[in-house]
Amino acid sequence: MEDTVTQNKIEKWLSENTYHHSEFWDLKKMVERKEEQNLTISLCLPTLNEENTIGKEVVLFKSELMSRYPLLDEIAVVDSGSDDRTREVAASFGADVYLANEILPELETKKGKGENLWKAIYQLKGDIIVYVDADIKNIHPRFAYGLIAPLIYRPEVQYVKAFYDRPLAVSNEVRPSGGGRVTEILIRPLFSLFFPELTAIIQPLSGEYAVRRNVLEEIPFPIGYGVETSHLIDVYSKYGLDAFAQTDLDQRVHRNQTTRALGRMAFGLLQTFINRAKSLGIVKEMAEYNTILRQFQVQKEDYQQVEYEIEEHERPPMIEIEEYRKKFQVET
C-alpha cells in the first residue's frame, strides 16, 4: 500500500512539476513577471580551468539574458584558483570575477566546487541564484531561463533542477532517460532505498539548478562532490517534494570523466549520504567510516595500490555566518 501511495505521489509530481524549456519561450513575459515581483536574479558560473568554454558562456548569457532580455541582474564567475586564463577571459567578456579564497577570507581556506557555490550566496545579490557549470559546449540561454521560469511563475516552488536527454519513442522503442553513471549506480539506488520520492528527480547530480536565496542560506554545503545530493535531501526534509521542479533542457554536451575519477566522486557522495542518513536518524548505529579510497594501477607487471584521502567537509548554513547576516541585514 505504501509503495502505491509513493508511486501515485511521484506520478502526480512528475505531471505537475516537470517542464520542457520550450514552455518558457516568451522571455519578454518572463521579465515582466520578474519585475512585477521585484525579484533580482544572479547567475553563478563556478570555474576551475575552463578557459576554452567560459568566454562563450559569458558572452551568450550577457547578450541574450541581460542586454536583450533583462532577466539576469548579474553574471559572476567564482573561481577555485585556475592556473589557465579562465578569470582573464571571463572578465574580458564582462563577467564579475571572484576568487573563492578571497570571499570571506577570515574563514579557513577550503577548495571544491561546493565551496564556490556556498561563497556565491555571500558574494551575489540575487533573490534567486542560478548555478550553471562552466564546461558546457552547447551552451544556450535555456540553461538559465529554463530553470528560473518555474520560480517566477510558481511562488511555492523553491528549487529547480535541470535534466537532459528526454525519453523518445521511435518505432515503438523508448530510449531510457536518466542521470550519468554515478547517478544510476549509486544515488538512484540509495534514494530508492531511503528516499523513494526523490527518485522522481531525473538527474539529481546535474550541475544546473536555480534556488531561492532564503532556501540556500539555510542549508549546509559539502565543499566537494556531495553538494547536490545534500541539497536534495535537506530541501526535501524541510519542505517536501512539492518544493522541487525540474526542467528538460534537451541535451548537454560536456567532457566525460574517467571511471576512476567517478569512483572518487562516488566515494565522496557516499560519505555525504551517510552523514545525512545519520543526522536524520535513518541510520542509527554505524561505526566511523574510513576516508581513504584505494584504487589500483598497473605498471608493467606490478600492481600498485593508489590511496586517495577524500573527506567531505561541510560549510554551515550561510545564515549562521556573522558577516553574511550583517551584509544582508538578517535579524538574529
Contents of the next structure:
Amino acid sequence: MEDTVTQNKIEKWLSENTYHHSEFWDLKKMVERKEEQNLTISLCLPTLNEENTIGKEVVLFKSELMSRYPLLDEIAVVDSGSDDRTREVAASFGADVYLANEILPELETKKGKGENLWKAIYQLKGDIIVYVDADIKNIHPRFAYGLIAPLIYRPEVQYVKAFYDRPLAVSNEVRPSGGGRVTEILIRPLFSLFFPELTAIIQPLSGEYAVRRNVLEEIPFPIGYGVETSHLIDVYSKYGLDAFAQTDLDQRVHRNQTTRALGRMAFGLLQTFINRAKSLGIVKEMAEYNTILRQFQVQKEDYQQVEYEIEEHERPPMIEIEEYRKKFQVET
Amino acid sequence: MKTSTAVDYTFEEILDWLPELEANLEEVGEIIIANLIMLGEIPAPTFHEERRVNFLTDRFSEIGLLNSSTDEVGNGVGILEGENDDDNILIVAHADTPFSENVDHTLSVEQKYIRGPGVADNSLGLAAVASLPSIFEFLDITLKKNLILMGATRSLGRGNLEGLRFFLDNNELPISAGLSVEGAQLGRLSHVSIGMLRGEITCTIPEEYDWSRFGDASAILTINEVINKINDIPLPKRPRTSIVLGSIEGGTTYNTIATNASLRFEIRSESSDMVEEIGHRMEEFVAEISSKTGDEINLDIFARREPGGIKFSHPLARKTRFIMEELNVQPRLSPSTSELAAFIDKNIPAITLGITRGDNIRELDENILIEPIYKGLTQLIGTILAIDGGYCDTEQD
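What about the form predicted together with its partner chain, after the form predicted on its own?
Expanding to the full complex; the earlier chain stays at the top.
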C-alpha cells in the first residue's frame, strides 16, 4: 500500500516538477517576472584551482545573464585558497572574488566546498542563490537560468536541482536514466531504504542548484562531500518533496574522477547520511564510526595501506550566526 | 562622437575617435567572447552549418534586427537598418569550419588566450558579425546605410563560396561595399583575389592482389608518381604562381597494400591563364599515369577563382590602411581566395580583414589572443563608418 502511495507521489512529482531547460528559453519574460517580484539573484561559483575553466564561466554568465538579460544581480567566486591563478582570472573577467577564509573571519577556519557555499549565504545579497560548479567545460547560460526559472515561475518551489540526461539518439525504447556511480551504488539505495520519495531526484549529487535564501539560511552545511545529500534530506524533512524541482540541463562535460576518489567521496557521504539518520531518529543506537578510510596499494609484493582521515565537519544553519542576523536584519 | 541619429563626420574625425572607441570596446569585450564561445562550440562542418547559423539568427532576432532569416542555402542574414535605406554594406563571415561534428568543439578561455578548433577560422569572425548590432547599440551609433550582416554557409573546400555566391546572385539589395571578416590575422588587408583552382586527385587500384606487380601495386605509390609530376611543373616567378599540396590520405594499416589514396591541392596564380595551363597539365599527366599503371585515377576540380579585386589605391583599401595605421596595426597586403572572390565576381568593392592574432590555424589546438580583438573590432567599425560616410567611394576621389 505504502509502495503505491510513494509510487504515485513520485509519478506526480516527476510530471509536475521536472523540467527541461529548453522550456525556459524566453529569458526576456523570465527577467520581467523576476522584476515583478522584486527578486535579487546571486550566482556563486565555488572554486579550488579552476583557472582553466573559471574565466569562461564568468564571461559567459556575465555577458548573457547580466548584460544581455539582467537575470543575475551578482556573480561571485568564493575560493578555498587556490594556488593557481583562479582568483586573478575570475576577477579579470569581471567576477566579484572572495576568499572563503576572509568571509566571517572570526569563525574557526575550515576548508571545503560546503564551506564556500555556506559562506556565500552571508557574503552574497540575492534572495535566490544559484550554485554552479566551476569545472564545467561546456558551460552555457542554461546552467544558471534553467535552475532559476522554476523559482521565478513557481513561488512554492524552494530548491531546484540540476540533472543531465541528453541521450545521443532518442527512440521509443526505454533507456535507463540516473546519476553517476556514487549515486547509483550508494545514494539511491540509501534513499530507497529510508527516504523513498527522494529517489525521484535523478542526480542528487549534482553540484548545480538554485535555492531561496530563506531555505538556505535554515539548513546546516557539511563542509565536505556531504553538502548536497544533507541539503536534500534537510529540505525534504522540513518542506516535503513538493519544495523541490529538477531541471534537465542536457550534457555536462567535466573531469572524471577515479574510482578511488569516488570511494573517498562515498565515505564522506555515508558519514553525513548516518548523522542525518541519527538526528531524525531513523537509525537508533548506532556505534560511533571511524573517520579513517583505508585504501591499498602494492609495490612489488608489498601491500601498503593508504589512510585518509575524512571527517565531515558541519556548519550550523547560517541564521544562527549573529553577524548574519545583523547583516540581514533577521529578528531573533 | 556619440549619436543616436546618423550624422556627417569627416574621415579625420573618425580617425581621431578610434583610440576612444578601442577603449570603449574593451568594456563590452564580454559580448564578443560570449558569442565566440556559444557559436564556436556548435560544430559547423561545411554543408552542416544549420545549428550555428540558427544561433546567429536568434541573436539577430533578440536584438531586433529586421529580416533576420535564413535562405535556401542556409545563410543567416540580419539587417541593421540605417537612416537611408537605399544603400547597403554587406559584412560577411563564413560560418563553416573544417572540423567534423565528432571533434570536441569545447573552447577554453584563459586570461590571454582562447583555444579550441575553429576559434580563429572562423568562429571569431562570425562572433564579430553577431556582436556588431550590440556594439553599435552600446556605442549609440546609427548608420546612414543598412548593414547586412551575414553568416555565409558552404564556403570552405567543396563548398566553394556557394553561400555568399547564392546571396549575391539572388538578393535585390544594392550593395556598395563588402567586408569579409576573418578571425585571424589582425593586420590582414586583402583587396585582391588570386586565380585559383582547387581539386582532389583520387587513385583506386583493383582489390585483387596482382603478383606480377609485386611491390609496386599501391595507390600510395601512384599518388607519389602524381606528386613527382606536379613537382616537375615549372612555375614562373612572374606572374607569381604556386601549387599547394594541402593534404594526402591513403591506405589503412602497415601490412595491407593501399587500394585508395587521395591528394588535395590548390593551384594559385596572379594569372588565370597560368592557373588553367597548370590545370591542363595535371589532366594530361593524370591520364598518362592512369594508362601506364592501369589504376583508376580521378582528377576532380571543384573550385575556381578568377583573379581580380580593387586596386591598392582604391579609397576602400587606402582608407582602411589609414585606419589600421592610426591603430598602430601594420597592414599586411595578402591576396585572398576566400569570400572576396565572390564579391569580385560581382564587381563589388570589398576587402577582407582579420580581428586578432592566432596560431595553429585549422589545427585542433587553434588559439587566439584576446587583447588584440578590441583593436581588430575598432578597425572593423572604423572601416564601416568610413564606408558609411562615403569616404571609400571612387567618386570621392
